[in-house]
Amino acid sequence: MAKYLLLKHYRGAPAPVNDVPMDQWSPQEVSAHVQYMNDFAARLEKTGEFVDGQALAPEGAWVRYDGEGRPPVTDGPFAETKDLIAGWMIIDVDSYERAVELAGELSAAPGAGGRPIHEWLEVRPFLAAPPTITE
């Protein structure tokens, strides 16, 4: 089994054919897509294919280490919208293929008028190991 990391981002990654943002939906078709996302991990739950999921608010700032003694600097409040996370869901499976196919699934979410979405969703594998150095 492998992990991989499933990003859906706010902007950023090509426009998705139902290209109505959230915040334009109805209470109702935001409520589909929430169900929608929870029936789809309660379903590789049973697969045991679901480690964890989230969504995420579009608040948020970068934050670095500036030095000893020295307070973290933000850049922000915000992150540059183009990086935005909207949720990210981890999923453990037997192959990429599996987590493609799992990926193509989630991006079908309802969005506005109850039609899928079809957005565009980052699969990225977490490393099993550190990555080796050659010389």
Given for the second form:
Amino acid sequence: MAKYLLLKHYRGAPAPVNDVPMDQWSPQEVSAHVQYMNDFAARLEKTGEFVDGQALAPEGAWVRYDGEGRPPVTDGPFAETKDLIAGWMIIDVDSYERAVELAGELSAAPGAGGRPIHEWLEVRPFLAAPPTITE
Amino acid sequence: MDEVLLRSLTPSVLTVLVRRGADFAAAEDAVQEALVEALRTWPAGPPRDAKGWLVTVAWRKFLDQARADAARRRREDRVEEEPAPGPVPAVDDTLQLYFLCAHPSLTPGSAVALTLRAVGGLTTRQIAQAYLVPEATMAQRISRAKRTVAGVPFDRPGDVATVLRVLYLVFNEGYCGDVDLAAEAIRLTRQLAARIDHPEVAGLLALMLLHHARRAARIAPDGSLVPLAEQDRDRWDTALIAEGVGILRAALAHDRLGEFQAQAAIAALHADAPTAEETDWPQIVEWYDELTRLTDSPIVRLNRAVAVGQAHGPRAGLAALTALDASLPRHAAVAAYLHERDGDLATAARLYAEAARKAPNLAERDHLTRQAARLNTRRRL
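Alt. form predicted in complex with its partner chain, vs. the form predicted on its own above:
What follows is the whole complex; the chain from before opens it.
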């Protein structure tokens, strides 16, 4: 088994097919979308492939160390940041092909007009534990 | 309390229930419940007869569930059903359990999980922790696996090769959690080897023992990987090596070579060398030729190129490498190593950095990054 991160972006991914911002949908369409995401996670739990799913607030701050005895420096949020992550799902699956298949299903979540968003999701493999036998 | 004893009793307790007529899935659930109860209550008051206790408690759990199911069915269907008497197979039940849990209809991941629970006696929580997934996910993976094999007859002989594949995965691809999966894999393979006289079972056991023998030397105190050539060989477990070599010799005497015996033979040749420089590389190349013939795996060809480089010089290794697809995992790492030995440090450093970017795990990535950094530092001096 191998773990993959399915990454959803607020910004930075190529434009989806059904490209209407969520605040322009009807309330029922928003509910249908949320329901689809919940059902998807529940289904993955049943197949024994679900690890974690989280959503992130769009606004964050940049933080860095500023030297001994000084508080960290914070900055931002920067409106121009190109890549803005909206959330993720972590899956544990038998193959890369399965990870792609599941990302495809997640990308079919309904949006405006109840039609699939065709949103681009980023699929990233986890760095696993090293195998014992290498030679 | 002795958790390993508890685990080792699991398959025989489970097969007692199946012999008494319980179906596999329900019996396996009942044994799991009994195990969880044992883990909870035995520390305060361990029973005198551990197996008897487990059988009694598991059987009671099974009956409770069967009654609840029957009552539910009566409510739902108003139909009375007598449980069918189970078959009493005249074969080694524990062996049958290995076959069932590694049935070819299961995906490797489900077979691993089911084997660890039903044969290994681990709890769902322990398995979930070992593979870093939520307990609910692992519970579902195991239930699905049991549904998949629900129609498989328990007394049919299975395929040893699939069992070995599963045990190999448990040994080779575990995380380092509370449960020592490598030790569990060895225990389960020993138990299998005691039940079946098969040179590849012995070969896999020897392979595991020979690699386990190096474990203390494989990981530095800071958690980083130590490559074979740099390992402190005084820290290798000589008793495990001797046992592995003995098992391998006996297996090879059958003259039915298989991939695990060939891999174990390579591990034995490494184990046999007092220093890395004294390694018998020409003989290792011959074993890789055997392995190539047995598996035709590109990974084996890649490892063979390393061995050729050691036996006949880096140019020969690089020549062996040119025949292979550069997109293979670890291709860049092997090329980097051979170029460094050939004295081309610039190419080696570039390839080490490329290999680090492609590394499939953190320990390897860090190791390869250090190699690139070492060469780049040396080139600046």
